[in-house]
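Just the one chain here, the form predicted alone, laid out as structure tokens.
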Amino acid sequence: MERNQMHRQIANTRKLMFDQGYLDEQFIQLEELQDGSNPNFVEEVVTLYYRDSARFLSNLDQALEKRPLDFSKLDNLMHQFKGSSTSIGAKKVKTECTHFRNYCNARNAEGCKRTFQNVKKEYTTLRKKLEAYFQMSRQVGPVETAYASSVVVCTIRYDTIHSLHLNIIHSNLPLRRCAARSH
């Protein structure tokens, strides 16, 4: 496949993820942080999200097996997972997390279990779509975009509960670095 055609396919794949409601504007903000000095920034952040999400989902799965259900613990775990999902723009995942938390607040065990299956389904679907998107992007290499000239400063940090937080500050200074640090 020729390079221009591949770029069009990548753009169409990205557009489709937005049109189908899988991604929201937070993903665009991540893309704005990507530049020539860190051409895989978005993929790296998403990879961190998936690594940490596996732990959240496992903890939620275990908490749903315990009797009686600890709705407060379930809500707290889902709150953390929702925050991480929000930070990468995982729109459908975030919506399902909200439904789950509503069931927790209503102390509805069946609703929690059913909605957790939806959370995992949307999470898995988005993961497959993003993996395909990033694989295509790696095949063609970096491309000049409007984002490449954006001037953005960012910090990424993990707090004590290991949620991913992005602080994005637009500035008139050239982008020097994006730093990841643990707290």
The other form holds:
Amino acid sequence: MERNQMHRQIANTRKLMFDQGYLDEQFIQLEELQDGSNPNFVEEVVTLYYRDSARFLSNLDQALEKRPLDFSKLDNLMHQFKGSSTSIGAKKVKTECTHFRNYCNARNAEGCKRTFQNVKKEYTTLRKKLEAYFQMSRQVGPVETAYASSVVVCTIRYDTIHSLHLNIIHSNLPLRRCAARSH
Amino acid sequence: MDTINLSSDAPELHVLAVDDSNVDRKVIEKLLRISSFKVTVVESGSRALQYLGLDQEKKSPRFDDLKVNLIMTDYSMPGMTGFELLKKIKNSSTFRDIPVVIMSSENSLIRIDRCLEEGAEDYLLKPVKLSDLKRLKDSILKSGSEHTGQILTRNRKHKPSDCLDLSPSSPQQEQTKRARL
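Please give the corresponding structure for the form predicted together with its partner chain, as opposed to the form predicted alone shown earlier.
Full assembly next; the chain just shown is listed first.
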């Protein structure tokens, strides 16, 4: 069934982001906060993150143009960007932010400029993956209750937490929250 | 109160959350609502003081209708830091009994110690989790306002012996140690 295939594709896309280290446990925390009353919560948070990130990255770009570099200001700006990145579970982005801050503390201008390119690269990569993931999820849309229940009942496996999440999230049922809590 | 009454009859605790990050405000608000708290979120320490009515000497605080049971504040904020906000609240005769929790991405024992010495109820490492809030809620519900007052006084005066312990310990361990004071 095509819908089943799409569900599997979405689940695989999601799993890959975790397996490849783009996302960490915090993203799952956000998913656990999503429910029937707020079914797009994760996407809303991530969209807010893109908006704030555009501002932080632009400010960092400008600050890196100044001579001499104000390392304290750079560190402060990156601290804020790192904070939001951490809040959405952006694992690789967070790591690059840490490298940047280390170079700030060492007052190493070349290091800062180099790692900032890495920060931007990881941010762009993650954003593309998340945008594709949410777009796929939206295309599948809310599933009819009867079909969804059968998907949930037949495919729940308790061997790994990720499997449990994958199947339930794509059924788009309020049931998702109760079942997710059962672990 | 031996048992915690978490039935729907129990009044909801009202939390005032303070954070300058848009993303973190959205997340903490959701975390708190899901944990069955009533939530007010503001973006700065000065807004928090405005909300409490502390900033204006002429106006008396609208204490009754917006009784705040808990304040959760980010540590690093432009303008007034969470630490400065904590001090202002603890120095206020009206609001000093409201527990204040600090949230921070920095796992610094020095910072944690400073905050707890200044009277913070707890210090949570960001990103804050549902389990952190559950623990917090249980501890707030368990302590009546008198008990909380005692704990705060003890925190200020008492130099815990584990301050001299130089072995690394997680903030959670520090918090558990403090809670036992």
